[in-house]
Amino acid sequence: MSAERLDTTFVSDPPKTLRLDEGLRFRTGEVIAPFEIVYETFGELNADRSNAILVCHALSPSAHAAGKYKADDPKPGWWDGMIGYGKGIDLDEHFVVCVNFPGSPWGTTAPHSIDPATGKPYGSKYPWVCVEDMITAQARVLDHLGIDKLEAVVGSSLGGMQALMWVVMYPERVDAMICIAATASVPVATIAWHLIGRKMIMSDPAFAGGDYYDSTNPLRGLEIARMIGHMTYLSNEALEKKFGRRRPGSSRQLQVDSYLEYQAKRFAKAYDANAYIRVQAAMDEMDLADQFGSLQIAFQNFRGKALLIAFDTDWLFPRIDIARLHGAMRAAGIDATLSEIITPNGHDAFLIDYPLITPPVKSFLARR
């Protein structure tokens, strides 16, 4: 039975939680137990469960990934445009699970949350993740639904960093893959800026070397660094059109720095410093190439097909390391397919842009 249909959207289900009463270990070797993972489900899983699809989200969002919980909250999931019925990844057709990851502030056991042997937050405690651990966590969930095989696993940004992982972790539960702006590896110009705001965060004295939840003092250091990252999703035309050198008003404040003073406090008020640093040093860690000596051995053993998605306005994952990879995954014998895609929104295109990306990632999945 499908979920009641609004306008645009739809009603979801409500968030749902995994507990691991004897933890996850992560792959420093530490483990935090109890564990709790939250997910969300969108549309029906079939009766020989083949229809899955695992949508893996970015360092932003949560799994909240489609619909409104209500017919009047103000907005829907973060890739609403992508995941709904008769859309690119139609729920009459499939049965979509995204998976809350380690680290992240949403709801799964995290930096913030408290550990039942001392009564506080984890804080600087936490483990460092990384990409592993968030396969790792999801695949829990998957064998937790008894879902032993994926129609497809679809990421973007570091979303799609995890479904490159997923194929060379878990390569025959996955029957196709697709990836958007997002190569098995941070180019290092990206590294650099992401360098450079954790290391506004962390030099924040607010941020106490990360165990600051007694205090009400804000983060500066993480609304700067969300300032640095938010313009690695920009491109120089998108900020031309919506901002150039305009000024509001009588104002000397140009209309670039509002926008992100803003942008930045929003954040800041709704995502934790200590995940923010741990979920993006796990992009920044993985490197497939250096892990398996090559892209062509990581991925030898994957024998599903891949779409790969680039944005040719893309500052964070350039259209040539995309391609790199493409050509990588076709020496390993892969079916993969690359679309390059035309637009001023730079990386945030996968999250602005569905009348581009919609056809080529319906006609992908109707290849069966």
Second form
There are 2 protein chains.
Amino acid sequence: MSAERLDTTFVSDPPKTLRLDEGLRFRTGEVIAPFEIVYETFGELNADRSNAILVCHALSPSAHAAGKYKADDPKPGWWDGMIGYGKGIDLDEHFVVCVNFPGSPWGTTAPHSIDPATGKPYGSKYPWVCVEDMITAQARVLDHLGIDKLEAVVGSSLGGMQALMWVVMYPERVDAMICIAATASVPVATIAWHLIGRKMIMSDPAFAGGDYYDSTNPLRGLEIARMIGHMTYLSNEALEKKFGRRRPGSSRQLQVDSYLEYQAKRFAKAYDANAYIRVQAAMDEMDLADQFGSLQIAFQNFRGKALLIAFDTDWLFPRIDIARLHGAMRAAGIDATLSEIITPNGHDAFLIDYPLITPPVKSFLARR
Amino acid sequence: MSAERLDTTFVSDPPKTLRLDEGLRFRTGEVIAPFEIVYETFGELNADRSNAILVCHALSPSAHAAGKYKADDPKPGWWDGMIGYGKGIDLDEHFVVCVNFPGSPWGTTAPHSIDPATGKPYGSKYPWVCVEDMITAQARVLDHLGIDKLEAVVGSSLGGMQALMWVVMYPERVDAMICIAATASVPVATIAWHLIGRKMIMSDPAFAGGDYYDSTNPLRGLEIARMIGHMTYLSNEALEKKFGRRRPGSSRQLQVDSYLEYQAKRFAKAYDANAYIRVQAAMDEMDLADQFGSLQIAFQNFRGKALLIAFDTDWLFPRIDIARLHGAMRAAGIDATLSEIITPNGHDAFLIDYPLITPPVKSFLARR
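After the form predicted alone, can we look at the form predicted together with a further copy of the same chain?
Full assembly next; the chain just shown is listed first.
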């Protein structure tokens, strides 16, 4: 297949589904069977299957990482600024795979999926997914595609945490790793913000312990929790610049208030609360240093190269923590590069500052 | 009266009440009558009534700023580290007044007080208080005590905002002002955190629009909102040091989680939700630059001296904003000093770092 190139993007293939009849075994020991994994691919796998890049998505995106399904789609995939013909991850050279991870509500068997045993959504019975389960599902897709070795695994935020987990779980299957705005464990402040958001969701009577699918009540707890999440993605600079204390028109409502409400309502309508609390908890539970005794031990078998990118105004994953991760990787004998990017855009910079992220990514991928 | 001096504190007088039979008129135009204002005094007013310092309290404290009512009280007043014999605000020299402001639930007529017209708590009918109303109530107490001019007005956080409002509303009544960890308007990020907390409280069915006094249901929304507030008082450094990712004993619950729950439950049991949302909203509404056209105009009539104290790890009131306030005061011709304190304790430093705050406060008050 050769993709139709549009002005700045391209027409992508529809999502594909890998069905595991025997199911997926989660790290908790629970099995969901059958289990369907939705993924997308972009570009062409070369003859010796050596040009595959796995892009891991973050909390809210899907497997639709780039391109438009139809030329007149209003928006392309979530990382279209990075992935495309001639872009930072150049589809003229690379074959990109993006897998919707277990727990996420975008196609892969999720808490809102129907349990064939009951004919009702899994709801509260869906396992508490771990980052390890995300890697397991991605590996099953790569097996299915006949890709033994990745040219690179790339991710930002929770996607970056997955990239780190990849080189720990499958060090021999990865030649290069790019981890953007992420570390091997979330800082305690981020954990606390996540916890507070989850408490909001769970204290909402409409949440009904996670079995709310029979009701059409809006989940106000999810909306407010999303506002917290949203705040952690923005820098104070960005907030000041975007809103200051403006009140639109003659309204008494501050612009930042109506913005948070609008974004939160939009998110809560689309995203599933059971997915949200599980995916955030998975992020919070990952702690490679704790799980392996030290980061050096965790990374000891990875012999590929690594690129870490930090944003100076990111306070979800502060640059200092990424610098420490860089030190630990170097101490583990990894050829690791740290690129610090100055931007007012906070954690969200990975979805905004393509002109700043593209050069280090491009030159890292080109390096042999 | 001469106070009995204890080891590091002293025995303070019980709270006093000023009753306004004609009531208090709020800035909104609403009047609550009668209106009672609770205040405490510490030390001795000198013969020419020239040694009075008004200490303005922040969101959660009361008029009990220092000392113990009885020698065996478990805890002294909330700023006992600063106010006392031989301390930063030395009661051997100064007479200190602290007034419980309107909106706060600690004695002054508040949302939970009984409306004589109905025999029920004011609840949702209590006015949305402004910082100006707090100053008005304090001025009434000073009038009552025969204090025309303050040697100083001092406050931290919302108390510091009141100190700033004092020199704007009554510039001729103040000789010196000390504003710690506060600015003339809260940054938009802080407003957003406050808004999210208020939404949480108001979305709680148990809140019942503010008329919840007949019920004994715990207000989970207030507990969770308090966790947000608590987070904004702590620096990331303090969180890491205090908790890291520790889980006490064999528990799966993170220590930061049980700490936030414990603190939030304690707060929510004691503090009133209607008070909380009103006092925070008062903070958010204050914006001297907007109200007067510019800070220079706001401060133009104040001819006293000013001390501003900033904490480097405070992200509720970032040092950069306090530096800007300092610039504006200097531009308004005020003899203003900025003292930047390096501390890992974030916004809460004003309740912790007495050895660091005492020297600049003491030397500022001694300066003639």
